[in-house]
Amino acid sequence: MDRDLVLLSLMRKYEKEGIECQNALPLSSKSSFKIGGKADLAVFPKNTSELEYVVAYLTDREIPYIIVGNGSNILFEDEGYRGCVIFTEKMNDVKIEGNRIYAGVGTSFTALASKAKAASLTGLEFAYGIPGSVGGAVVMNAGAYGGQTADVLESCDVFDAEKCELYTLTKDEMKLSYRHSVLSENKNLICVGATFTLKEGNKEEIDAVMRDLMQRRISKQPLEYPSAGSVFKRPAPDLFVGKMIEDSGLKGYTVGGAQVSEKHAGFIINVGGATAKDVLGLVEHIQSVIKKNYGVELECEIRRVGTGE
């Protein structure tokens, strides 16, 4: 059957079950960098039931799928993505009981942050201007301003699309190290949901310290602009990108309409017009010059999605 045809028969069957779904999705408008093309069909799970039944049934029709949070660290190709892209960021229910805290998958991490501190949790400061779901800070261990997601990261349940089997990984079996996860190894454990252990604390006392850590970020980070946020790991504990980057005399370097930026030198961002292929140009640039000044190799932390995922 034609591609296009198959689609469509989702898209029916999915709006039959009452799954929110939409056809040729302007990618660029669920992305924090505002680059990419239409995805052929986007779907908007409520739940984790409606996440298994709408992976299951593109799992059997051999349809490609990705997941997607909040898309503030992917770039989304210009030609689109041939496939359906599930988007997790109406699983956003949040539970506390005591001094732990369960949120969906496409909870914003800012907003549990906020929600931890009505609540006189202590633990989440660090998460607070954080721009992912939570999904994606566990996926890769998100953390900032001396915080990671694994100091406070009690378990995570994930739903297996290989077994088609929905089950809870402790904290120690979620492998957590920079950056990574053993979910950023295996594309088939899928994130619905995680529980964090956090301490009792003084809710003005909390304030205070996301109120410094907010103020720090608009300070330092270009976040006037469209970006991904920070665009590559750090080689090495000792070496920070961002400085290599200045010293290398690229700030400001441009490439199309995409920018290192000004303020910060480890963000490249979209100053208007920019296309994937700008920042991917830019991005092999910046690679090339600090292996040429430096010898190290660049990782890109910036997930990128496209027709050949």
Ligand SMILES: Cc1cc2nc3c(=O)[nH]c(=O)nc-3n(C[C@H](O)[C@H](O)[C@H](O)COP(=O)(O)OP(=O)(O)OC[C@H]3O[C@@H](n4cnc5c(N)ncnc54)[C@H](O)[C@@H]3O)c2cc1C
Given for the second form:
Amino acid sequence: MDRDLVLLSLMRKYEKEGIECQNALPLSSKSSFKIGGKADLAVFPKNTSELEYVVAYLTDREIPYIIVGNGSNILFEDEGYRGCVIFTEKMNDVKIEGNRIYAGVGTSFTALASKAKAASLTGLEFAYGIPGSVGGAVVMNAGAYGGQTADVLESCDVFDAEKCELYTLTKDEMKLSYRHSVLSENKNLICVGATFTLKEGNKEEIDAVMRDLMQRRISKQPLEYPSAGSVFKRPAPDLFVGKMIEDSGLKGYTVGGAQVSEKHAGFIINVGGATAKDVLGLVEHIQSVIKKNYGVELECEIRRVGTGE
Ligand SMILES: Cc1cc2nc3c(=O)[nH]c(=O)nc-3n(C[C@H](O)[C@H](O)[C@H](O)COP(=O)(O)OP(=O)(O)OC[C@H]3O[C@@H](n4cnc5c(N)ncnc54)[C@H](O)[C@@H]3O)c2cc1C
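Please move on to the form predicted together with the named molecule, as the form predicted alone is already shown.
Entire complex below, previous chain first.
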């Protein structure tokens, strides 16, 4: 069958099941970089059973798909995505029982930190200000200011698209390390929710830590521009990418609308009309300069999504 007809029939099928979807969605509208062409189809499941249904149907028909949380660690390509982008943003239920919190995968990580604070639970302060979803945080083992997801994660509920099964992975089974988990290396594993174990704390003290961390972000990061945060992984615990880029004289270096931030050289910002091609050109330039100056290969932290991924 013609590709457009397959997608149209898919959309009809999902709509009939009451699952929200949209064709030709501009991915720039769902990317913290504000970059990206159109997705053939975008789907917004509200719960795990809708997500299972969507994924099983796509897998059966061998239609490519990708899971997206808040799009804050992704570079969508200019050509867009030929297939289905599944957004988890509507799967955002949160349950607190004692010192344990269950969060649906699309819950904002920052909102989760605020809910923990409201329940006088400490441990998630580091998450306040990370602009991702719970799913993105678990998959990437997001972290900041000395804290990381691995410190508080108890378990992760996973839908295994290959086996068509739902199961729970313990923190140990998640194999979390620096910006890495078993889910980041296996695209068949989709996080649908996560449970965190926190400790009882003092609301005012938690609030003070969160305010301090947010202030540090505002003063050090170019939050006034679209970006996807730090572009490169730290190559070693004692090597700071931002400093290497700054010392190489690359602050302000620009390719098209993509620029190395003057405020934080580890960030590439979209100063206006940047394309994915601009960002990738700038990434390559930085990598070659750092290789020449330090003999270090910088690896991208940001995920590239599209035809060239
Ligand atoms: C201004 C700014 C500041 C930032 N600061 C930090 C920081 O301090 N610390 C930090 O660690 N990061 C930081 N980031 C990067 C980013 O916010 C985190 O990596 C975040 O965890 C990504 O979550 P997300 O929901 O946006 O993931 P997305 O960008 O939507 O996805 C990232 C990857 O995870 C996959 N994925 C997402 N959800 C699922 C799922 N449910 N199941 C399986 N795979 C999934 C996607 O397919 C993709 O490969 C920052 C970004 C910005 C823009």
